[in-house]
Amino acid sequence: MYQLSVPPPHYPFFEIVQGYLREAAALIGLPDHVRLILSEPKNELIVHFPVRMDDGDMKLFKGYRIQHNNVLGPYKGGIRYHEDVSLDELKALASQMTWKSALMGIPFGGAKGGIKFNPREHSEDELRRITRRFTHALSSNIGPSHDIPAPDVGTNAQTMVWMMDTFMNTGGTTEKSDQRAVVTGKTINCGGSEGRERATGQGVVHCIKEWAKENRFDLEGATAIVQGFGNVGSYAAALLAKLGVSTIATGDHTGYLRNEEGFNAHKLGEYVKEHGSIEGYPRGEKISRSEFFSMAADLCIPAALENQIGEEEGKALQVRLVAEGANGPINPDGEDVLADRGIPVIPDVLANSGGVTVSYYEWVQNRNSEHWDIEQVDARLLHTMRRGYQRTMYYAEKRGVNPRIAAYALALETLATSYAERGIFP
């Protein structure tokens, strides 16, 4: 029996996603040839490229871009900078992007990419050179109408601006301004959308609000534990605070903190932006990973990495709801335990799809040379998330399955219809 001090034993993430695919495919009677097509990515790109470090040494980096499916529209998905980036992980994440877009009614496909390294060990100048060389290596395989990267773990708006600028300055087309749409998640000044930075966390909160409404649960005075206080976790906590929800514990790769009176989510978020982690934040008591997952709270938002909640974490949690801010944070053992205990889960393909939704809005704005105000973006996102949540929960109840399989099934129905209408070339 492993201890809660470390994450659950390794799970092949891609195989987990394949299991969900098979279960949902059987539920809806998905044609075998469509399931076969969706079981593997269309393209798996691996590139190696040299970058000169600040001290003059040359290092060789390994980068990936997985293009899972584009039957509904251009490939779409984030770029991850992390030491544990792998082909298996990116294949799973790319396929999840396909399901998210199909579920939310967005005309995008699914993709994911990344570089296997620790960005915290490099200066800003080194990160800029690494990003530009990676973009150059991928340049013939990305584009505004073909494959559109976005931020993910270890990357941000600045990373996307470097990618955009590199693509625009190395392409052969004269329509340079249209190429801003090659990436989303950019800074506002460089073509980004209002509300994009907080969009994933905002989508999580919209789903929580819908759950609270249908379960007649008052969020005012409620408590939450949030694993991961990066882009998703910090914005989710800050937005929940406006609804009266106190974040009483959080954690990241440096450790865990508790504040039973509730953290000031805005101040903690600013601290993390400046220091790169929660380590050293003075207004919290250090606790262990075990203590974090054992804390009594109303909400749990795992917003870090995949495979964080297994069997033991599922047994330890004392919450009313888990809303997946990260991709794949609950493994099948953990999900079985939570189901047995009657703790509902809002699955990742629904809960954290606010990011790709507002990425689509940014792409549309770039293509049409428009800039929408925040009220317009927020209203559209609320409508899309609410519709996605209600469709998923209605389907889950109607078919007697959990919301994750319901979300996959709805996505597969959309994809199957497209393949039926288009046929298979030639």
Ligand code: NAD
Given for the second form:
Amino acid sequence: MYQLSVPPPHYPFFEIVQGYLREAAALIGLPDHVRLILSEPKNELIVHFPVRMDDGDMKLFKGYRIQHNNVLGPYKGGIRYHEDVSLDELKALASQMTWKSALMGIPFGGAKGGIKFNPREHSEDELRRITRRFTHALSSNIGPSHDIPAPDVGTNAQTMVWMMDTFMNTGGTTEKSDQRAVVTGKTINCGGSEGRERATGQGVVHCIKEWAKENRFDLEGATAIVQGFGNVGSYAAALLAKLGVSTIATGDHTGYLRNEEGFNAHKLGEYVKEHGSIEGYPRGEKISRSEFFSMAADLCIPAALENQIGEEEGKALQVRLVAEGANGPINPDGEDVLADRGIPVIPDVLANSGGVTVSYYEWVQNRNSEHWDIEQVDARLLHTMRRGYQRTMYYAEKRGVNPRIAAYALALETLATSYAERGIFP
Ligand code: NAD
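Target state, the form predicted together with the ligand; input state, the form predicted on its own:
The next block holds the full complex; its first chain is the one shown before.
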């Protein structure tokens, strides 16, 4: 039996996602040939490329791009820099992008990529060279009408700008400025969209607001625990604070902190940007991972990695709602325990879809040489998230399934219709 102080044992993430696919496929009577097609990615690209380190040594890196499906539009999905990146993980994440886009009515397919290394061990110069060599190695396998990367764990707007610049400088000379749309999540200056950086956290918060409205729960004065204080976690906490929700505990790869008065999410976010983690933040008391998951709070937002809430964490949690900011943070054992305990879960493909939604807005703006103001982006995102939430919950209620299976089923219905209309080539 593992201890709560370490994450649950390894779980084959792709197999888990396949299980959800099978369950949702059976629910809607998905034709078997469509299920078969969707059960594997279309393309799995693995590249090895050398990069010169600051000390003159050369290192060889392993990079991936998994293109799961493009029946609804170009492949779309993040780039992860993390030492645990693997083919299994990226296949799962790529397929989730397919379901997410289909569920939210975004004309994109699904993809995911990454490099297996720890970005924290490298200088800014090395990260730039690694990113440029990786982009070069992917070459024409990505493109504004074909496959569009975005930030994920360990990458950010700067990474995307390096990718864009490399792609533009190594591609053909025609229509160069159209090629800015090869990646999303860029800095505003280099073609990024207003509101993209906070979009995933914002989407999580829109879902929580919908849940609170539905359940007549007053968010003013409520509390939250947030695992991961990177892009998704920090924005979710900051936006919740505006609604009167205090984040009373948080944690990252360096450990966990509690502050019963509530963290100043903005200040903690600034601290993490400067120091790379929450470690050493003075306004919080150190706690263990198990204390974090046992804390009484209204909301739990896992916003770090997959497979963080298993059976033990599921039993320990004392919250009213789990909103999955991260992809795949609850494993099936954790899911079963939460279901038995009547703790609802807003599933990842819905809860964190604000990121891909505003990425789509960025792509549209780039392609039309437009720049939308923040009010326009916010209003569209709010509308899309509300619609996604209401459709999912209505379907779950109607079919008597949990929201995760409902979200998958809705996505599969859209994909199945497209396959039925297009047929299978040749
Ligand atoms: P990030 O790199 O900005 O932040 C990741 C956070 O997780 C950091 O605080 C890091 O310290 C923490 N972390 C890493 N390993 C950990 C561990 N072992 N235990 C506890 N914490 C750990 O990444 P992000 O973009 O915020 O992504 C977080 C999650 O949200 C991922 O699952 C990602 O796929 C998902 N997501 C991100 C976006 C986006 O727009 N960035 C969109 C949709 C989903």
